[in-house]
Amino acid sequence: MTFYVENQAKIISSFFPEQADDYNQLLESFGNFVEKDIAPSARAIDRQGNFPKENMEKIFKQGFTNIPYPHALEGLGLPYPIYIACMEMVGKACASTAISLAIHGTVCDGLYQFGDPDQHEKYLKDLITGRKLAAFGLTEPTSGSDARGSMTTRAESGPAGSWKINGEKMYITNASKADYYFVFAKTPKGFAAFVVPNESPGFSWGSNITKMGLKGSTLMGLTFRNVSVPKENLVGTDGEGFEYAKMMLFGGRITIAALSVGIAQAAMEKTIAYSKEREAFGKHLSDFEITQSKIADMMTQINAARLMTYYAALLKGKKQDFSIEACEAKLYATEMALDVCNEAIQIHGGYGYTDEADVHRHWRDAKLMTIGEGTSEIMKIIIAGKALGKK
């Protein structure tokens, strides 16, 4: 077992210590698989900008999704944590392949907590097993961090029950490679949650909006003119939408935080290496006692970060209340990784600015973890109303 999946087993351990070694053999076996068959095509898919649909498939047939869900839907009825840290060595191994999963998994574990058996059936059961592709469409052109107060899609009733939606969206990831959309809208009665299928005449999606980071996977807008949906689609209560959408994104931010975590150990792991190697002034960059200071803050930032998401998802997976300590999760993780990608870059020196270090990436792909799923200013609003005591 590596060093890196010794941290992760001790969390896993102290957590369920009757099936630690089961735990942990199956993390070491999936750390093994991605950094075998997915890492090596992480460069390339960044630097082509291709959609990661190769690593996807692989993943999906080892499980991946199907982690925290009950037999009943084709899961594997395994603890929420033990998914959380999988997710994390998939954001090490390939971060444009993790966030097309991250988001997918929100939509797996929206419709679990809010869908009906039929939904289950017809919609989730694909889902969790890889068979369809799945996006989470909240985000609008002027409607983003104030989702609740700004956003212009409507849905309104059509015949015999069903449902017709007009408006658009904006960066939604997986768009044009997902089967199904997790689309908002707002009612009469307030907001609620659609299942809007790829094929629906009047559904349409843009160009693939050019990123910093995250390349490999899509982001574009999406229109809705007229679409028609069944009754059967709206998931749970109409009315109830906002409240499912702030228990997803509650969700979400873990697994950002995972991710995070995972993009800020590959930096650390590159930086490592490179300091044992680089010599200045006759001696390796490791023999410096600032190289160690800056590698020691790297791993226990990491760690701390470790400990509070993992914890997160325990949390949620004991289905007690979650949503301050995903927050602080979220926040403490994404902020921490972009800060040990900095360093990273610093390390390697004029040669961690280039293509060829393949350092930047790393940089690049956690600074939108600041900002997806809740900017960190919005995780500070969230905590500090918490702390204060406010609504």
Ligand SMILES: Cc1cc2nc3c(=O)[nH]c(=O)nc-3n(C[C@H](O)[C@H](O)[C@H](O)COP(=O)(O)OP(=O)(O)OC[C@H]3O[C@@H](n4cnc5c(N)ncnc54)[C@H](O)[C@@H]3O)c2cc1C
The other form holds:
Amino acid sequence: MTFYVENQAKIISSFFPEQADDYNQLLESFGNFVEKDIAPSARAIDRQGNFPKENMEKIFKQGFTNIPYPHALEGLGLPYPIYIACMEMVGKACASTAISLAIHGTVCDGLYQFGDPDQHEKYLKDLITGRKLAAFGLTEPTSGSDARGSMTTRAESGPAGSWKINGEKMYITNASKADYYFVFAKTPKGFAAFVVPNESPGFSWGSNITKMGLKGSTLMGLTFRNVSVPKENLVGTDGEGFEYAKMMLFGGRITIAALSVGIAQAAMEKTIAYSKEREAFGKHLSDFEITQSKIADMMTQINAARLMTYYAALLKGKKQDFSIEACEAKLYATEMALDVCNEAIQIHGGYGYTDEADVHRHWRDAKLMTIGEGTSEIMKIIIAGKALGKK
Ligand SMILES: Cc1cc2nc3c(=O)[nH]c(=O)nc-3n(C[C@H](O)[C@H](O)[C@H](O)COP(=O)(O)OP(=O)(O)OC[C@H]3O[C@@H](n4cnc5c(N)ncnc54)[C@H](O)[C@@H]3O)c2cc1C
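Let me have the form predicted in complex with the ligand next, following on from the form predicted alone.
Complete assembly follows, chain above in first position.
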């Protein structure tokens, strides 16, 4: 088995039969790179809580974030599922690295869709090539799932079309490390989105919030005290900001689903290897039918989640409506990853509970996936709304 697994290759081949050899070769080589250069540091990053800067630099050098963007923006012009297959492999190797990249990718996606040519030139090129890093600022201390109803950060128009932002954001990944913050604020017309550079006067971040998993990624609150940004930093149209946030979150949900599939795949592979080594009652664990049944469930669930995730990515890449498919993929893949990691710990027995084994890191990392970019409950509300014909 290679790091790029057969099931991934089969999906990619079925989506892109004419380019199957080229894409699979590219993905296999990216998988080999991730296995050799990224996976080995994952445990230390988790233990020491170090921001995975080196990993990210190496991945940027591979052209990872450039994948779905046109050549004119220094992108590689490849289909979106290729990016998602790479995201899965980074998630499998090191979820702390993957979450930082996923959030960065969500901002790239938003700027690409809603930014103007000057913003593409000034910000997006540097972001997709990894010369600069981005953060996404939507959540606030008293506003999470109900971002539309309870956001308090405000932007008022100032002199010469500039904007003045006041308020606070909370739980922001890549805070303190990012060069650009994609920030949402309320305006008299509704919501607006802005690019706030890190050195803007009045803009600051708090201390790192420690957490149960994804320990290498940073998580902080942001404070805006009369932060002035020029009119060129308004993204798209004032009043449309919340629509942009929604579209960015739908895309982000595909990346979170991919990351979850990667985490689950890592936990399953470690479990299969362990079950072939560990003996009990004179047999390998893998010889017990109950273990086989659990492994069969893991593999089926992972492959189902992967298909849902890559399909949502295919729709997004084709510019078709992918919103419900993204929510379904996120709901299924994130809950699946938690279940798979839970069984992985169980099959590892006492060893699985110790710091010697990696499987509880995978469980701790997987847990966030059911919360960030919209909780499982919110995914169900959106999916049920569609099923029941509600708006
Ligand atoms: C590690 C980490 C990284 C993050 N990174 C970012 C980031 O980069 N940028 C950013 O903007 N945010 C980020 N977040 C915030 C994250 O997106 C929010 O935590 C998430 O959207 C949930 O919001 P909340 O925490 O306010 O929970 P709440 O909205 O307070 O929800 C609490 C619980 O109530 C449930 N609930 C809420 N409303 C309903 C309802 N109508 N019906 C049923 N149940 C409901 C929720 O599902 C949840 O279980 C991050 C969070 C974490 C922990």
